[in-house]
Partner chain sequence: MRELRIAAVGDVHLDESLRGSYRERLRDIQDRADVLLLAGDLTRHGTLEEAKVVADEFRDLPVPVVAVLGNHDHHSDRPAEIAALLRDAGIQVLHDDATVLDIDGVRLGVVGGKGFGGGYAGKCASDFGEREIKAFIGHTKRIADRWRVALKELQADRRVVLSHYSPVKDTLHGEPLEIYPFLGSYLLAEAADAEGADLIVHGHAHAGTEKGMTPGGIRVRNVALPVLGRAYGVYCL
Amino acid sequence: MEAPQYIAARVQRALAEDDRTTELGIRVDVRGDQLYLRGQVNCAERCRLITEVAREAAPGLVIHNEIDVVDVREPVGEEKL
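Which structure does this chain take on its own in the form predicted together with the partner chain, if you write just that chain?
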């Protein structure tokens, strides 16, 4: 059986290197047959593609996508330095 650390590393590399995602900062954790994805991306479509790429890189695992989509809010206030 493949060690979960290697599965997580493979998924993390796939998310960074696959042209559909190119997301470098996604955290991947594997617990048994469950795979968890955490981090932040700029739109919902990118969030969906991350699940797709992760599923291809780790077939057979149950994918939990817990990634947040950044909501670009209006700028507020200012900081005096």
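Compare with the form predicted together with the partner chain: the form predicted on its own:
Keep in mind that what follows is only the chain, not its partners or any molecules around it.
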């Protein structure tokens, strides 16, 4: 089996270069046959696409998507300091 750090690097590269994701802020950890994705994105669709790209880049591994979807909105008003 390929070394975990090489698998993680391959998945991170795929997430960065794939047009569906172009994502640099996701941490990838490999432990045995388990691959963990951690980080934050702004919508559930992006979260799903990240899992899809990771699965393609690391076939045969069990993917655990622990990515948080955060609500990013325009500020409602002026911030008072």
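If you're wondering where the values come from, they're calculated on a predicted model, not measured in any experiment. We call the rigid core the largest set of C-alpha positions that still match within 1.5 Å between the two forms. Positions refer to the first chain, counted from 1.
- Its Cα shifted by 5.9 Å, residue 73 is compared between the two forms on a rigid core fit.
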